[in-house]
Amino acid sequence: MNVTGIKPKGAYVIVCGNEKGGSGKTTTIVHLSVALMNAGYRVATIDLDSRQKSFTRYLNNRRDWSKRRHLKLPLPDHFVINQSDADYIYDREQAEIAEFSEVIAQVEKSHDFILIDTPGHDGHLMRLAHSMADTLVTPLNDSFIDFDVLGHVSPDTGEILRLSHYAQTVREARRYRNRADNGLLDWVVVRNRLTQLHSRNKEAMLRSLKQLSMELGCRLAEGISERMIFRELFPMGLTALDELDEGSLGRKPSLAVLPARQEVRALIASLRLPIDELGMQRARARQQWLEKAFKPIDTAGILAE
């Protein structure tokens, strides 16, 4: 594959990215992977965070628990891009890009979706993955501390004073992708750990996010709440979308399973992926727009009149 930011022509690419840790990236991308596999799609997953490897550990836990409990849990074809041990920075970057490119070439024609988890810091692979994305999912805790990676706000009015580093990174990735293959990146900022209680902070965050969405052309979606069930499922590699009973859990499931499952399903629906009729219509419309956007306008009829 060419590593110039052009996305794979076969698979639909979903990237989960945010330069702020603890935002729920791993939980989000694992649930997305399971949802797509449950729908019958062929899914490949790539972990670019060679230090933390939270995505990889989650899937390893899932594989081990499945064997221990004799379960038939769906698992994606998973890959980890390891950190190169070359002596020079340039050589390390080239080695890691080459490994990433080899993985993409391996799965781009054989799978329906490629899901990529990026590290919580800027880097060459993170930027490359962003420029390949069809859908970029950015989980964000409902806090101005987390919002700071997107924009700096006025303490008096809550208005955005300037864009922050990660927002600039996504904007550059969009431009790069558009120059490379006229592609469009659908950016969805997902509000995680929302509280059910009304608060002044919640209202202020929503106002700032709406302003940001107007400036950056991103969409807003509600994600997962601060539910203990999501943390409890990690050691077993299970998700709220799995069949959770005494056979799979080893104990009676809690009442929190149903609302957690509803939250995840609502999030997936809000992403508008090409997995249902609405998503496929949107994908077709975007493709038609791309095909026509750069064609010269036929002025013959206009001039004749």
Ligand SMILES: Nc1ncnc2c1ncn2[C@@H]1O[C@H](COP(=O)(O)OP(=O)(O)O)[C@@H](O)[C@H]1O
Second form
Amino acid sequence: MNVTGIKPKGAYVIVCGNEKGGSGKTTTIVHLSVALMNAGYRVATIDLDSRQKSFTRYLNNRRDWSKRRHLKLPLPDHFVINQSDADYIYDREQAEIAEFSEVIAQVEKSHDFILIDTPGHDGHLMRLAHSMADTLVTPLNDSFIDFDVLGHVSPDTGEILRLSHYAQTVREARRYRNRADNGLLDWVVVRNRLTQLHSRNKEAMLRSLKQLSMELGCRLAEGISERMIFRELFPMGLTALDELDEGSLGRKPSLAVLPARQEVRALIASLRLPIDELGMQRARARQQWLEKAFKPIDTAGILAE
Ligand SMILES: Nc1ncnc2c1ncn2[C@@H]1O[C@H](COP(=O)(O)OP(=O)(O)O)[C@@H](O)[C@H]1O
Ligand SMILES: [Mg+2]
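Provide the structure of the form predicted in complex with this ligand, given the form predicted on its own shown above.
Every chain and every other molecule in the complex is listed next, the one we just looked at coming first.
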């Protein structure tokens, strides 16, 4: 049973993406996974960052710690898409896309949510994941260097002069998806590692982000503060949403657990994840789209024209 008692029949896809490394994608996707599992959903997770595999390592640490401390930490059904070692780029891409689509087909009907972590660089799998997402979560450090991945800002007025590469990538993914199955991508930008102090930079960032959100059609979610707790839990695979006490941690938890947990919950609430008939329709449409997307082009038909 989940929080609302309504279960989607098809899986809902959440992707964490930002073409910048270190923005908080992996930390965010781990917290989202635990939140959804705690709420009773069946969660499948996919790590597309085959170089760093931080998501995979986080979950492996969680499994190991759980065994060592005799805890009952929920774990998702996890998959990592490995880099192909084929000689030619085309063959490598095809092999990786085939592996990815196999995993999606395997879990789409058996799980409520599929959560995908992406690498901090452009690539075929990253693009494919973006065009499959129902919700795209883009964590963004509160700095104009990080903002630059989305849009170039005027130094005088703070206005957005033009969109950057990643913003264009998401736009294309959105268009592609919409043409394929009329699906709508809900794009949510989350400010991460916010300082607790009021600053001119913080205000300026917020102004530029509000302008950008109108141009891109993305939403701004509640932000997450810079907190040590988000860094120190990785070796144990724990999150701010787990029960953190001497039994699970091996020491007293810090006082920052409660505010950290509240922030993550506020973020999840602002994602407005659909768990109703609309969500089911989207999942069915996505299945049709996947079937179309991987069908080879019927050249006989074209040549006969
Ligand atoms: N809110 C936060 N407060 C403090 N440290 C954070 C926070 N979010 C992420 N980090 C740390 O920042 C670094 C990058 O985060 P990570 O989730 O690995 O980003 P990405 O997956 O985008 O590369 C990690 O060391 C992580 O522990
Ligand atoms: Mg990462």
